[in-house]
Amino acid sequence: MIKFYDAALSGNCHKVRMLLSMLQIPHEVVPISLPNMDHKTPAHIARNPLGTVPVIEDGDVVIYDSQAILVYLAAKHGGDQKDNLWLPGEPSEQALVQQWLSFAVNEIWNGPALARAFLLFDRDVDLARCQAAGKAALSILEGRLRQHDWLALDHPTIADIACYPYSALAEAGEISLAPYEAVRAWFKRIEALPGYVSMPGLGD
């Protein structure tokens, strides 16, 4: 069985709970105290040497980066290639997926997510230059979403799952998502997916 490294307000980590959720991945939680300093524990620094969550363990397999995450579960069990929804097998398809997979560890890391970590976690960032960032990303996103009602493909990827936390937490960041319409439309279908889970500050 999975074992996931996983701590409770860490974005990264919903990430990786919704898909398991979703694909109704059988796992055991593994919970990680930031705030004790879990992470960064040698027995932690071990499976992950950039002391960070989420990890996973599949047997002897181990990975660590949220997206890396997602792309290995995805791939294992999302189904047969040509089936896969959430990764599809075609190369087009699958770069249009990896796009949108970068977007989430940039632009939005670097804009929402820090904003966040600034203000909830006391984070030593730029907390304007943070803000002024997500807004950027969020005007991106949502010049797509007005178009489209996913981000990659015309059906949910593991690339609407890899930029939602961070999006949807992005009030929590004193970035107000009221200008983003259409990013907030997405929001709700995301949460209407079977298997949605939530986490504070999300879906509420």
Ligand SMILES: N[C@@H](CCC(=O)N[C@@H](CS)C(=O)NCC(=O)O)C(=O)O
Second form
Amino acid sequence: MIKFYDAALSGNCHKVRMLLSMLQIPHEVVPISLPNMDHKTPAHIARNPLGTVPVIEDGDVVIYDSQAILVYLAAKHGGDQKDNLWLPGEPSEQALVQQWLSFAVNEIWNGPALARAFLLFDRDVDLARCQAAGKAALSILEGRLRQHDWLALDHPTIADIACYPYSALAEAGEISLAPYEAVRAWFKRIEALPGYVSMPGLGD
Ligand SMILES: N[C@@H](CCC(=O)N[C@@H](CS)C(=O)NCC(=O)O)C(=O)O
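Okay, that was the form predicted on its own. Show me the form predicted in complex with this ligand next.
Complete assembly follows, chain above in first position.
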């Protein structure tokens, strides 16, 4: 059974929680306390030299980074390559999904995610810079979602899962979501998907 090293308030972990639930993948959660520094113990560093969560172990396979974990879970449990809606096998579709996975790690992490981390967890970053980056990222999402229901394709993919948590948590970083109507409508579509799970600060 998959072991999932999970920290409750982590949006990166939440991406994994959501896909495990949506794909109904059996797993065991191993809680990691970031305040207690569980993620810096030798045992955890052996799993992930970066000392971060999420991490999954599936037999001998150990994967860290939430985007990499989404790719693994979708490829293994999302259906055959031809009909895998979460991570399509067709090259241009797969690349479009990857494009938004990169957006999650770069623009969304360096914007709303780090603004929230500053205000909630005393992360040493420049709040104003993160908030400005956050607004820029949300504007790009808004532009895409005014024309399309989903980020990469015409149906939900792991791109939507990867970009959702820290966008939806933006107000915890004191970035108002009021100007982003299409983004807020997209949150509702994601929250209506079968198997959606919430976390503190997100829609139930
Ligand atoms: N790119 C990684 C980032 C992982 C990450 O920074 N996780 C945070 C929790 S959201 C963490 O473990 N922080 C503790 C630390 O950096 O020491 C991912 O997407 O999983």
